[in-house]
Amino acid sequence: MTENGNRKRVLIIGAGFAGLHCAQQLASEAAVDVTLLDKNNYQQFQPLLYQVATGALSPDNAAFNLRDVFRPHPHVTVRMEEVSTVDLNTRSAVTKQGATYSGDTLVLAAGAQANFFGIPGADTMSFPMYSLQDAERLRSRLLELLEGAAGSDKKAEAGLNIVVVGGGATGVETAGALIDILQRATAHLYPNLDMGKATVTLVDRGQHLLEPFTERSQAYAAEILQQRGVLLRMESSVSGITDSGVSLADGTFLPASLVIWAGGLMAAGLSAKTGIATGHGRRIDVQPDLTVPGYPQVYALGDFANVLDAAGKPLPQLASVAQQAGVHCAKNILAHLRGQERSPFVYHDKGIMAMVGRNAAVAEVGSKHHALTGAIAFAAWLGVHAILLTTARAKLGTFFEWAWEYFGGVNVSPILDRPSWSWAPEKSDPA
């Protein structure tokens, strides 16, 4: 595997699902040194961020210290640095801190950021849901609104109107969790607050929620949300967002004290600084073996890449796709170092899931997407996501938190730990 006794160096940019699993797969290889760069010192578990935002879980249930994860692996070096530019020819990266890193192999797995599609006000007046910071910011904003509405000694109307933009899994899960909170948790936390006029509205430009799911799952999700009080505005495009609400393309204005953006993703800003053209969603188009065309020692993975299936269709931006791609990338790196042929990536579709609310979820099992709904899907969602957590401590801690929430009632964490924030989310990299 080595040439002239030299160890091989792999540089991985990004510690999301793809980058982390690639590094873990390479960690036990004694002849390979891995350097893992990420702007944070943790890996975030994105499927649980909405539960952090709504107070069901604490931040440490959805984030795992990278140094701790790789503590048993001396050949993996973790550096908390944000990459500003990369050179695909030299397989090197320069960070905003001024450091330069390089490798015999470069893996681009820098992840994604919110795609606001150029809608006026969306990037400054709405709260995205794609990072741990986003989730903590949203949680604090929600608590600030509740505290403000409950500030009077007299019985007060909440005057709380929340709009969720986007009918995918993130939007549906967030809307379902929010309506649970407003209807059930506030009774004991804010006894003088009348939530009768509080609203949660979900807006999506499509005809159906949960577009990748079957019609049965879509219909179930819509029915449950509406039964629980979520207002659905389907086939509605957002034309602008202000500090007072959301404008729709048909001229309708939805007053809102909080707008949550779950309207889509695009590759992180680093994708525009690679020196090559990008494809759909500003992601890098890759070859079947996950390498970047023209750069056999450079790979792109996860939300940073457009990967096609056997039929030539793009694979969805799912955690399961990123995980499997990360493992496959590592195997191809090792195969190449051993002088063996690299193999094309084949995604093994085990199904998709989405939580709709307490005792309500949709789960489509296997490549044929056999649909399950209701309590059994709810239990399956909890079990699968707990298993996917990175550490044993996180698995146990998250199960405990879920049990406490389920049997003790839905509880928003009442700690308003960031009251001085401006509430305008940090702008995405425009590059």
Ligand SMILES: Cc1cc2nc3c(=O)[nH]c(=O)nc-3n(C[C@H](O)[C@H](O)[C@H](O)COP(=O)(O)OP(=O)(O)OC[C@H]3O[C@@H](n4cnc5c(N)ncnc54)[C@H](O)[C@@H]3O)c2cc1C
Contents of the next structure:
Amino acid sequence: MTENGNRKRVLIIGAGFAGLHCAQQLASEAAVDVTLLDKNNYQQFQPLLYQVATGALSPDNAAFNLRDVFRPHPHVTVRMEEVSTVDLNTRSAVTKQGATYSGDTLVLAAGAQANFFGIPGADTMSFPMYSLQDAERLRSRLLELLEGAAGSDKKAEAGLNIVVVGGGATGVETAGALIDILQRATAHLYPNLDMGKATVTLVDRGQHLLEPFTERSQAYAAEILQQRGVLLRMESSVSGITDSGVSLADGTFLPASLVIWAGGLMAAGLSAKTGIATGHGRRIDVQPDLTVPGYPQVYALGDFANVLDAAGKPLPQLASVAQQAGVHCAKNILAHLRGQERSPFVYHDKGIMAMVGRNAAVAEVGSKHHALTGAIAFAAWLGVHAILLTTARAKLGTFFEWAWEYFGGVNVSPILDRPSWSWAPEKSDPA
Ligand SMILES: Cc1cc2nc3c(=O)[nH]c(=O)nc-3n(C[C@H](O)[C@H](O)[C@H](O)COP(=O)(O)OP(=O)(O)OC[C@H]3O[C@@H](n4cnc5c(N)ncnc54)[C@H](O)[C@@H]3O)c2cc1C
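Please could you give me the other form, the form predicted together with the named molecule, since above is the form predicted alone?
Full complex below, order starting with the chain above.
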């Protein structure tokens, strides 16, 4: 299987759902050595970030140390390095730390970053929600606002207005959790605060929330959020963000002390440093077997790649797509090394789900997207996400936190150990 009896080297950039699952699938293979590079020393579990941001979970519940994950696998080398450029011809990567890594096979799985669509102030004045650092920074800002309002700062109390931009799953989940935290959890910690003055507004330029979901799920999410006090501004485009609020294209100004950006994604900045033209969303276009056209030993996957289904439609940016692509990529790498045909990636759609708030979620199950709403979808969301967590310890810990909260405990992690300005936001390279 190997040339000169040597083990083949696989270099993977990005240890998210795609890269991590690719490395895990290769970890026990006798024929390969894997080097896994990530700018962080952890895998972040994005579906739970909004719970970290609203203090319902601690960062430990939503991130997993990569060295720990691969401790039982001596043929996987983990390095915390940020890749600044890659050369597809030599399948090599140069890192910001000054090192060069190369492989017989290169896997590009650097994920996505916020896309601010060039809206003035969006990148500097809003709080994006795409990484663990983003979530921790947002939690600090939220606690600062609450502490200010509960203290002597009367202006802060009067101005506890939060705007969430983007009505996809991230925006809906964040808005639902915020209203819950403002109404329920703060009663325990800030009893002197008059939450009647606080507002959470969700803005989206589309007609409906949760675009990929069925009309029934969309209507349910809108109804629950409104019942719980979230103000919806649909068909409203954001034209600018300042430190005092959000301007809409129709001339309306929404005053806000906190603006959360959940308005869109594009591939991570590294996609512009590969030397090839990128496709939609700055992602790398790939062939059905996940290789980059013209580079048979280079694969791109997950949120970093445009992967089409059999009908030529782009697959969505979902953890399940990235995870399955990671496993499939590993199988194709091994097939190629054995001199076998590589197979096209086929995504097995098990459905989509989004949390709307306590005891309320939408789940569309199976490839036919059979819609469930309410408590049953809420339980399904918790179960599916607990199973997806990377380590057994995280599964148990997170499940305990959820159960604690569900049966009346308040999970808000209220430690304000670092002011929001001291968290460096993830740098978004311009589109
Ligand atoms: C807030 C939020 C909530 C979500 N909720 C859900 C959900 O409920 N269900 C669902 O299915 N999907 C959800 N998604 C989408 C899902 O998380 C992504 O589709 C998935 O993470 C994509 O996996 P990936 O491996 O391509 O990228 P990622 O998981 O983002 O991993 C990319 C990795 O590359 C690393 N990296 C980036 N640039 C470099 C560099 N230059 N050098 C080294 N390392 C680098 C990053 O640190 C990261 O670890 C959510 C996404 C977000 C942002």
